[in-house]
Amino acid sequence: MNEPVRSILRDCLRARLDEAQKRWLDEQLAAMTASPSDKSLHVALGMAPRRLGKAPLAPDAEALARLAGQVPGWSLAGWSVADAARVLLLASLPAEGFAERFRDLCQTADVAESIALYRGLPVYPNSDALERQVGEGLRGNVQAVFEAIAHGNPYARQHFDAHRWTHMVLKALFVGSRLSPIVGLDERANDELARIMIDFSHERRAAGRPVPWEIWRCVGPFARGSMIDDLARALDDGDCFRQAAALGLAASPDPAAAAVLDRVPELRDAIARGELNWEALSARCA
């Protein structure tokens, strides 16, 4: 981790933290960074959460901002003070066996634990190394778990190939996860996750089960030919999920979906004036 990132988190803990817990986190950092051992970083990362609590981080707007400024796309919302010393502590190390340490946490760490460690990743060293132990984490299906991975943290944006990555967007949707948190979402869309994301919806109808409206967010930029169908199916769908077809389709390419557009005026020209997007859908319908 850079200085400035560890500095960022430093404050927002010293800002939660009463003078005994900010001993105890100051220990501990000394020890990992002197001369850190597995049974040390086992202890210093168990007790985190009964030694500075788990109260929420909370960061004020500053350290949103700075943070930002370093790591684009990474968040800290719904971490606790326990979840950021985690982190912290393992950005500490040393980047020589980082990989092989961070595998071995993985493979003994409860759901909290876990959540810490994957949280993390855009900030650790040598991160290039864990994608593999990553894609482990991605096979789960601890909802929580896979969350720390696909929302608010950029790490699969930079690291994944398209395998992962549609892997990962697809399995967003049989855990019951959103997609607009997904970091990279618009920017690492593709033809063959389209394709994927239109035989899905064909399988959800077929079994009577609603489409989830954030999958045409994927589908609009590459809709052609019969996907226009599937958008035009979908404008027939509820609220959310009729407004989501139409984003979609005045993203699509193809001239045929800007006249099945025009058969609903109120969202057409919605979207024109910039009153319906992504960002005022996924806020209003999550």
Contents of the next structure:
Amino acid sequence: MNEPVRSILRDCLRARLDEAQKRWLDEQLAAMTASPSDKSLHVALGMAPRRLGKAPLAPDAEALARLAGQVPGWSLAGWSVADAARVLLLASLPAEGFAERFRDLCQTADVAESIALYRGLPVYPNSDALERQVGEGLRGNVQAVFEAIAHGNPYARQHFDAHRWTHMVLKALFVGSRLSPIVGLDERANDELARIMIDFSHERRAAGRPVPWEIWRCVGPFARGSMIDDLARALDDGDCFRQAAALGLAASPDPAAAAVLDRVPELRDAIARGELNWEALSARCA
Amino acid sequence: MMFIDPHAHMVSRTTDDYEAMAAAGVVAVIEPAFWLGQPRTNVGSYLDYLSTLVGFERFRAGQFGIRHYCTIGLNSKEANNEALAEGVMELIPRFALKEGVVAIGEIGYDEQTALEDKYFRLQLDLAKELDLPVMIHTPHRDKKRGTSRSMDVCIEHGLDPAKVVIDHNNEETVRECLDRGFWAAFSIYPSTKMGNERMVEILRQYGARQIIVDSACDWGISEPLGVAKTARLALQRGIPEEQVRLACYQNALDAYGQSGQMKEADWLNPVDIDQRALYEGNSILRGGREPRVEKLANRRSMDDLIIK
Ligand SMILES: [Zn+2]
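Given the form predicted alone, state the structure of the form predicted together with the partner chain.
Let's see the whole complex now, leading with the same chain.
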């Protein structure tokens, strides 16, 4: 089932490798499909960066287009050659026993390995069975590992229940990660998450700390009643903060939101003209 | 001046120590796998410890602009628990190829028992097989004999002395280390191992060609600024700057750089993507965090009352 994806990854990799490296990779891939011993798996994963290097993978546009057709939302931005090789090795393993192996590998992974292990989630066999280990991955403290799961990775959108989803988005706020790279951020927004974010904004204001502007993206479509007051208040914050609050107001189903938005006609009009939207704001306020 | 502390048990240290080390010029640390001050009772706690060394601690150091490397090994004290030792020996090949592992270590003798000898030898063979340098912990008791014996066994197993660091040297052991072509490391550890005034005299007497200074800071009363303070004292007392640079920076890099896992570019110019994700260079600040304020002298003062 993941054969087309593996072939895209292999093409991206081969474009970055010399002949000896290609040969090494092909040998390892052949060994993976033949149900390797634990030791040969560990050695292959450990040797990947030493043999192939860690240069940026930088796939070309054609490969990215093919990939988008296979695994929508999956981003290879920031991937190294070693990441792609590790993911491809794992994706080539037999389905039987994969979940146990994945768990075992995660438990002894170094940071770079952890990042690769989780980035590859969308293409592993039996990916349903990995959800619990992915939850463990989110509990760690290394931001880059958290982002390997939360950013540019459609696994969470597809597999997480509401609780795990909510806590992943909240944790992104707490560790200083961006929300916009979360695949499915708008589709999976919900009432409960909006309520928790409002509480979070109150805590931050009470502590005299800034309220991250991206929360209004999750709050807006569910903003009613007193939540409109919170959005109105955020209009008094700085540049990115007030523009995000305006976008939140524009998304609110509560008629009171429109009246508040009228207080900032220049932002209201920019939204209406399509000049101010989340993509533009995310790019500018990153 | 840049420094490397090539023997520091950072899991036992606080963020204040990392900040102070970074402010004093330490750009990289090497954390040898060791015991925890009390024996582990099962292999699972060893597995988690080794995972921490290649995982979270590496990340934590990077937050303070310090590069973290480690050595992997079964220490001599715990080699005496045979059931534990057997389990750990199965883990070591699994961890020795992780990113940033610069040696097998710290291994060697404690009481010089038969079991210590057995696992020391097995790990020397593994280091040879994986082409990794070795960091040797020399014993506190019967030190001179234990140090000679450690070197004898390395030679017997066919290791190149240029890939072996003999650590915790003193005035009595240094000559033999140097004469036999090993790296001679000194731990500036208050009261027990070596003080920095004595260290300066050793540099004056022997020069710095194969000499490495470290702090060995751990969970005991120890000094994470041991390398930086020794360097300053040595300069004050007239040791040439080039010799200080060798002993407190370059020799550690040359010895452990033979692993292929540690190079100057790691801290001067981190290029690859994985590395950038794990390292906050001194000029890079994370979103939302205040610039690092150089107020370290006040850090533990009650006069600095406001906590934000
Ligand atoms: Zn030590």
